[in-house]
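Only one chain is included here, represented as structure tokens and corresponding to the form predicted on its own.
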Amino acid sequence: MAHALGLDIGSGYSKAVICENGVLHSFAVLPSGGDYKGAARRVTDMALQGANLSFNDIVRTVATGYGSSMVDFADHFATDIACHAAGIHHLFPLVRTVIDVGAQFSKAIRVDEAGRATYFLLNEKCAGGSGKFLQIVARILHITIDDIGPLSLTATKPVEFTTACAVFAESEAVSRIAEGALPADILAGVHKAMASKIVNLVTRVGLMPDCAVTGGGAKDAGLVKAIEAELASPVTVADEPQITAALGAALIGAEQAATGKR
């Protein structure tokens, strides 16, 4: 059996996927915690244990993501853009636009019919459209990240934020709390502000259907709903949207192993 390992070592979370002959066999996700080398080792061990394999069973390891350079056991390194495109194409072959909402950055990616990224943009200079924004607001409201999506969906009077900048929005959120705004309404307003920035990226890339949302932000039902509203179009979300880049890395590794590419 040919098993390939894909690693996506992100600034927030590290993900590992093991593919067997191009089919997802096992995966694991854990917080990176700033120790990217250690996180890569731990998440790999978790995925191997889930597949009942040893590292000797892996024929190819491909790493991607913010901390990928710290993966000293990788055979190959790939861009997260290429990996997201490959992973989403494998799951949803008709998708032509990918929105990745990560902990540090958000990206809009155009994908062709072969699963190759043809154009992309990211919001690297501002956290307003990334998961970092959600982390800031969760801290202010004293709730967990997992609570944000369900709570925001109960909003009745979403707060209108006058800024989409994470720094200024933090102060604005504090002011809204002091004015008596409910947490659900604040979160719905945050989602709307984030969606506006994210969709601006998509517009610049050029929206083509179908559209999929990936990354940790895709696990936030309130944010996904806000993106759909801003796009005026439905989006596709994978069952495990956080692992699509790791899946793409594993698929790239499997293809390299099959073709003998170094």
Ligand SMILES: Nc1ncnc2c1ncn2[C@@H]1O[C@H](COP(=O)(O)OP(=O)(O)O)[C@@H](O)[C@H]1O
Contents of the next structure:
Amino acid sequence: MAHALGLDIGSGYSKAVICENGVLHSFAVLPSGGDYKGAARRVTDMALQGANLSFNDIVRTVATGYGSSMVDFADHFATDIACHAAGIHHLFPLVRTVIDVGAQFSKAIRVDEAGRATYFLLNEKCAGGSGKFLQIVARILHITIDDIGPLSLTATKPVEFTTACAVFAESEAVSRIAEGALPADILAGVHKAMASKIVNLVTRVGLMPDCAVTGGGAKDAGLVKAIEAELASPVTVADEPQITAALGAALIGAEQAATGKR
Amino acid sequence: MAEDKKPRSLATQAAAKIAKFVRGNMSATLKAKEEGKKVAYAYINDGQDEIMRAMDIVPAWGESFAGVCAAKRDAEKYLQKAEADNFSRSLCTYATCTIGFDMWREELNGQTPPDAPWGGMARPDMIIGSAQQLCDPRFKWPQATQHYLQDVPVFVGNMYYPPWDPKRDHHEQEAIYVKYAKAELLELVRFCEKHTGKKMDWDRLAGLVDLTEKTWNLFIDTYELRKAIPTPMDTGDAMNTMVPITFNLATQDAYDYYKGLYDELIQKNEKKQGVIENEKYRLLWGAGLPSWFALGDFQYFNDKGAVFPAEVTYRNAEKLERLDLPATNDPLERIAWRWVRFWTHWYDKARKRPGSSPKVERIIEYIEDYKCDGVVFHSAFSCRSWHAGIIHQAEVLRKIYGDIPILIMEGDIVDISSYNEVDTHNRIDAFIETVDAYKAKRS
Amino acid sequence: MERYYAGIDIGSTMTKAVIVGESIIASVIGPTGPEHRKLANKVMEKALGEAGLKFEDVTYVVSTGYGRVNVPFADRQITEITCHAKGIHSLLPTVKTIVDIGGQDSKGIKIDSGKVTSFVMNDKCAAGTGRFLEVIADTLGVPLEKLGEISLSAECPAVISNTCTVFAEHEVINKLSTGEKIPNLIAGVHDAVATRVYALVKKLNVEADIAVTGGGAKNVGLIKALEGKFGCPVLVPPEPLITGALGAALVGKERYEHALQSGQTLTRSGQGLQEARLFS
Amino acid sequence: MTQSGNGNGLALAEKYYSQYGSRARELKAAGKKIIGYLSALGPVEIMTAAGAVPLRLKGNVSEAITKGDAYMETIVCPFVRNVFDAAIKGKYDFLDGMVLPHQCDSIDRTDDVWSDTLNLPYWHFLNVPHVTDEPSIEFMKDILRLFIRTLEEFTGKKISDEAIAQAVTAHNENRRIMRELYALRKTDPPLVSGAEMMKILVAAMSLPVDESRALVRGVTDEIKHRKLPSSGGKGPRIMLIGDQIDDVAIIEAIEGTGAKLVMDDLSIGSKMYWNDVEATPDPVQGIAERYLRKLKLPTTFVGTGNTYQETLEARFGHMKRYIEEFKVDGAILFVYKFCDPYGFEVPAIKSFIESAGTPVLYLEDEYSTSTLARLKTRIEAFLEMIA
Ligand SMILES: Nc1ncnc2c1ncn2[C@@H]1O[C@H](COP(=O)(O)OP(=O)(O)O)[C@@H](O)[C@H]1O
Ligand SMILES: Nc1ncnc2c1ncn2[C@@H]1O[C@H](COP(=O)(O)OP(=O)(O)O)[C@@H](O)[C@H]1O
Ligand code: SF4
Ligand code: SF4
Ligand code: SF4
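What I would like now is the form predicted in complex with the named molecule, since the data block earlier showed the form predicted on its own; can you produce it?
First the chain shown before, then all remaining chains and molecules of the complex.
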């Protein structure tokens, strides 16, 4: 049995996926916590354990993501753009537009029928509109990341969030609270501001259905809803959207192993 | 600065000679005093080169100075100097870098600040700006400089070209623009005469106009040799070889330089000697000035098998026959026509393709002529002139030409503070993958 | 009877309260939470406790800082610029230039006999502020108070080229994982902050003596980096965090006494501490 | 015609301010052609003479830019971006056309973004030069004539010299009356607050010239009858300098502290109203001279002085006169980020005004209330400083 390992070492989280003959076998997710090298090893071990395998069973390892260059045991490195495209194509072959919301960057990617990226755009130079923005606000509100989505869905009147800066978002959140705004409404406001930034990227790459949201941000139901509202069209979300790029990396590895590419 | 710039290996010998050219231009300003010549702060692409050269005025180019500071990653101290006097970081960093240098030199009573790159530029005797269509800093920068060099006379002329309007024939407007440009050039001649105490030698001017036109033709002939597959020279080199056409126009040196480059490229083409051994992807540099502190990024493209056989940036000339200039014996009128037509000669073509624009039309022509598989734009935050409107160009290009891969990189020309090499390289990797997908689909 | 004046400085990160009579009789520092009003009360109560006073004993209360408008029991709001000037002047009378590095912004203030003559504030990103340092301390898992000390053992400061705090954080992480030493990284971050702050303050015609105030002044590494930029030693008051609150109390004192002398009384907000608590 | 002179002028100004463009929308429904324009360089006389209603476009400082960034780089000045965002969200969906004067790179370089995205029936880029010498005046006349021609083609009606001359008279009268209103700010305390004045200025730029004149006339009559409070002239008197500041938010931040905004050098304010068009035999001549030479915008290069001091005087001398006439204690120079024309002037303006003994606060910011909290501290500290 040919097993391929895909690793997505993101600035926020490290993700590992093991595929067996092109099918997802096991996966693991872990905060990167600054130590990309260590996180890569740990998340690999977790995924191996989950699959009851040892590293020797892996025929090929492909790494991607911000910290991928730290993965000294990878056979190949691929960009996260290509991995997102490959991963989403495997899950939803009809998807032509991918929105990836990661910890540091948000991306819009156009994918062709073969699962290749044809055009992409990122938010650059500014962390506004990225997952970091949300993390910071969540910290101020004293809630965990997992609670963001559900809580924001209970919002009744989203607070208009005008700051785009992830760092000043903090003080804006603080003053909104001081004005008596509810956490749910604040989160919904942040979602709205983020969604409009993200949708600007999508407008620029050109929205083509189907559209999927991936990355850790896709786990946030409130954000996904805001993106749908801003796009005025529904989006697809995988069960485990955060591992899409790792899955794509594993699939690329499997393909390379099959075609004997070095 | 602690971080050294990565040396880029140049593909052509001619490009390697450019450092000498730039250094020569700077030291000419310092030597001018001994030779009894006047030095003028000048700004590129203003159509004023022949007049300055005919009056023996030595141009001192702020853009060149700032570019050198940036390439040496040593601009920050000048930027900070300007910032300290309330020049915003969002203003053109060529301007703020140079103004910072000027402020410093004034503080030292006219002495060149220590460690100025390549000896720095001389304090000018005059400032010759042009409030032309190109950008606001072209006339605000001279004005702002005068705040520190209060005794230095400033001239600002105005050179416009008819705005692009798909619904309107620009030909009927050209005459107005030529008349105006000519009048403004005459104002410049008067200014130069006043401040040099010399009379314009009109025959000499006419000779220099001829020389410039010869150089324009040769420049384009040379650059068109890059159509060869593999291409013998790419944009990484062109960011060097643009120096003579940009800063040394109307000099024999510039002409001779391109003669040398022409011969070199012919030879390379005969031997099928490309920039890189295995040329996989051909890209067009669609717009934008480069990040001078990160020219190594061109090398990174090369390492990935990508070359740039053409670029829009610094292609500041055109074959004269293509401009179809009306005959005239007046050198100023000739310059004016050349200036106007350089911009408008794309208009007719653009009008033929619904939804197109001259800028995009030019990009499409280069894509086709140079067989490019993708387009890279660079958007520098401190210069609106070249960099505002890129999103629109990319959108129009995709709309009328199809899904060609496009990369828009964000950065600056001089200000390194928002540059991140790792991210930039990741971006380039992903882009190359899209180019690969595009090529696979087309074959 | 001695009069007491209170100053309360609601910063973006820290809330500071100072009570003065003839001299400083209490000073308290606490974190600023999302609910300014409640915390303002707590810090104030603590300060009153330390001074052994009741709220009614205090003659006049001035609030300052980022959250100054959210203090219902304050009689007047004055910006932290004016308060820092006043505070530093009482502590270090020779100072002509103040560099304040707070949690959310940095400022430069020129003063002449305790009066502000010009000032600048950072307006860009979080770069060049205390928040940047907090973020980095967090990332490196180093206590904030230890940053300065650790950085002093740096051999060669790392170059941090990103201005954006968020990206700079990742740059630091990246450098860390390529084996850069922590002291070098911290020193690099101090250098980056000092560079931004220096560029900002340089807009003023900087004159010695220079004092550094705010939370950033508690960081010896940053102070060293700043001294390098300014090319001269800088002064740091014994408790740099309370300068603004102290200034606020002193401004209150000055205004109140000035009014008394000219036969007027200043109107008070009328909101006691109790009411304020009910309010929040 | 709007009713005025019956004591509801201020209320009307308030209404046109808060529902910006509502009158133009009504006029459109009544069959008028509405031409939007950006910046003080829009030659309103010619649009009026064409029988159209010129509407100066503004954005909304309390609305975040949500759509515009998909089309326009963030290195474009925030004012232009915000107006563009408002336009593509449909705020100005009643426009028949637009004229974009060549004011600055932010406008020049986005001309095709605007025209392609909005796709209005009439579009014109008015290529105003940056230089003021003789050839430039000739050129300005040429491009004004071209503008006239395109308007004629669009409306199908000839624009006669008489019509232009009439429009010139009407706009001059409008300016004169506005100056009368400004004069009421000279008292201590001023009869009209800065916030009220801003609303009137904004309302005025959204109306056809006759209605604007009637409105300002009415407001002036109302305000003239106000009683000067016996006390209260304590706060410092402030002048605001900048380009397109068209919202009360920043003024309320100033006046909320007890200071008074008594004068401005804004492109929707005194810059517009302090210089008339001379009635020349060829009316286009007077218009060209006014827009190129008399209008003191940083987008024109002025190099007339023999010495630098003279040049400064030519560029900014009027501000010194305002400071004297309106007894200004401090000036706030408010410049938008990414604005080259104003940005490059900051050191010169600042030192020019300060050399006359008036302190200047320089602020660089967005066209947005989101950053106002941070600005407020600076404004308040400045006012505390000069108090
Ligand atoms: N359950 C969740 N709900 C909301 N947001 C989440 C959740 N899990 C992760 N995120 C967001 O996803 C981001 C991380 O996404 P990821 O795709 O792993 O980024 P990267 O690859 O850059 O590390 C975090 O910044 C966080 O904001
Ligand atoms: N003991 C300490 N050592 C180093 N830095 C400190 C210390 N205490 C506080 N700080 C810094 O001071 C900042 C808060 O400073 P402060 O002047 O109170 O700001 P603000 O008024 O905005 O709350 C924090 O961001 C932190 O960086
Ligand atoms: S605005 Fe905030 S998120 Fe954006 S670059 Fe600045 S610090 Fe970073
Ligand atoms: S074109 Fe751009 S880089 Fe060149 S001077 Fe103008 S603003 Fe500066
Ligand atoms: S603020 Fe500056 S950049 Fe913006 S429109 Fe006005 S002049 Fe142009």
